[in-house]
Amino acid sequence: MRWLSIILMSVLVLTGLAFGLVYFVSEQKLSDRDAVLSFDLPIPEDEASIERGRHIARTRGCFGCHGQELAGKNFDEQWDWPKRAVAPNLAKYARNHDAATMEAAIRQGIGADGRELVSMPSYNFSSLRDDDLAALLGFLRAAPLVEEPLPSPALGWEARWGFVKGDELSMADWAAMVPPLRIDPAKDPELAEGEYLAMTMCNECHGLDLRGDTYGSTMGFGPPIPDLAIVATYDRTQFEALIESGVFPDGRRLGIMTLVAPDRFPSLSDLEIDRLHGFLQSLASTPAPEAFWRP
């Protein structure tokens, strides 16, 4: 019995050490990138800027993740990774943090506590222009503050083990890999504007470079996301109907796009749809580059 007790105690100690090591290493991996707290653009308070910020928030998905009143959202029933993903009360968060801290979370993927984020799609915002970011912050600070109870987020051991093994990347890692905008606005302002819209709306799902993403499917998270060069097969009318409904012209539903599109893209202006359609059509003229998210 004595030896059995010793063995059991040893197993418990080793198990505790293993979990402690996983926790320590995962925390190190989520703290290995420092935020650049340099954003100091004045946050506008005029009505036109706030409306511009509302438009940015709507078309970039803030309402979809943080709730239609921006009061936060618990994704327990939708996601099982991480253990508990909770989008914070965004109106409150914007009031409680300065512009530089907000910019780090939005564009760099680093939270106010200095840890890298795991659920906020900062890579979708990394190319957001300074003036649009300032307008967004102005809107968030002016938005009505609605308080709702929210649980604390929890990373969970499965996610922590993924970070330890290197299978998972933080949002700061993803944001740092977004390719820069390549079209010179001075030479082709219409195409450049379309690229800007696509790289701050569409790369959340369609790969950091818009040319498709099979990473999630290889990891077991869902079907492959198509290369947006496919837009070349849709005329302007078909394209508008598609992005506003998430439904193909033949009636087939586009999976998560069916949920995302109606919440975001009906707010796009006709001019924005023109620019976005024109740019995405242009992708068909070049092959998709190699990328690890398209293994």
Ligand code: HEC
The other form holds:
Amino acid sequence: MRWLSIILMSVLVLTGLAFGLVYFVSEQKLSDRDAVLSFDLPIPEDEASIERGRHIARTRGCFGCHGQELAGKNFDEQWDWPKRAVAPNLAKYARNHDAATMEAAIRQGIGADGRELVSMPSYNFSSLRDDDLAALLGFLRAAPLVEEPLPSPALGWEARWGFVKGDELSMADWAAMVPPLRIDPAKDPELAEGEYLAMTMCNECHGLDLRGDTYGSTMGFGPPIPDLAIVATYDRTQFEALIESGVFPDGRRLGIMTLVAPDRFPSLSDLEIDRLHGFLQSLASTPAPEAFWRP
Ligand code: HEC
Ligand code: HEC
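Next block, the form predicted together with ligand HEC, ref. the form predicted alone:
Let's see the whole complex now, leading with the same chain.
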């Protein structure tokens, strides 16, 4: 009897220690990058900048994840990998945080508490231009405040174990790996604009460099996501139809893009679609470089 209770106690203690270690190491991995708090552009308040900010928020998907009224959203039913992801109320957040803190969350993937974000795709925004970011912040500050109750976020053991093993990377880790924009706007303004649009809208899913992503699929998150060089096979009309609906001409629906495209991309102007189409078509002339997100 005595031996049995000693064994039982030891198992309990060891299990407790193992969980403690996973907790400690995962917290460490989520705080090994420091935010650079240097963004100091004034937050604009004029009508034109606020409209520009609304356009950025719409086309970059802030509404889809933070709610159509920016009141925040609980992702319990959509994704369960982190256990409970909760996108905060952005209108409220923007009133309570300064520009540098918001910049760190949006472009660097580091939250106001200094901890790296886990579900917010900051790597898709890390190439946002300073003036567009300032306009976005102006829009968020001016947006009407709608408050709804939100649960607290939670990071589960499975997700923590993923961070410990290194299979999971934080949003700050991903944001730090986004390749810089290559095209010089002084030399080719149209192509550069297309690259900017693609690198702040499409690399959320199509790979950090737009040349495809199979990393998620190897971890069981849906199908491999194609290299956008495939756009060379789309004429302008077909391209617009696909990105605005997420549905192929034959009626076949695109995985997750069918969910997000109608929320984000119908707001793109004709000129923006021209630039995006032109730039993506140019990708076909270079082979996709090797990258770990295409193992
Ligand atoms: C795919 C969904 C998604 C999209 C798109 C998205 N967010 Fe988030 N965001 C989240 C989630 C989930 C969180 C909660 C924190 C986390 O991910 O760890 C969050 C957190 C934040 C935070 C708070 C960070 C902190 O201090 O804790 C800010 C600010 C923010 N998002 C701004 C934006 C803006 C601005 C946009 C559009 C440019 C945007 N988000 C687009 C899902 C999203
Ligand atoms: C939220 C994720 C997501 C975003 C953001 C996204 N895509 Fe997609 N896209 C996908 C997925 C997933 C597929 C493939 C799904 C399938 O074939 O069922 C896809 C497929 C495509 C295809 C079809 C390729 C083919 O097989 O012919 C094109 C073209 C495309 N996307 C263009 C874009 C462009 C341009 C952008 C940015 C403006 C974009 N996508 C943004 C997820 C996304």
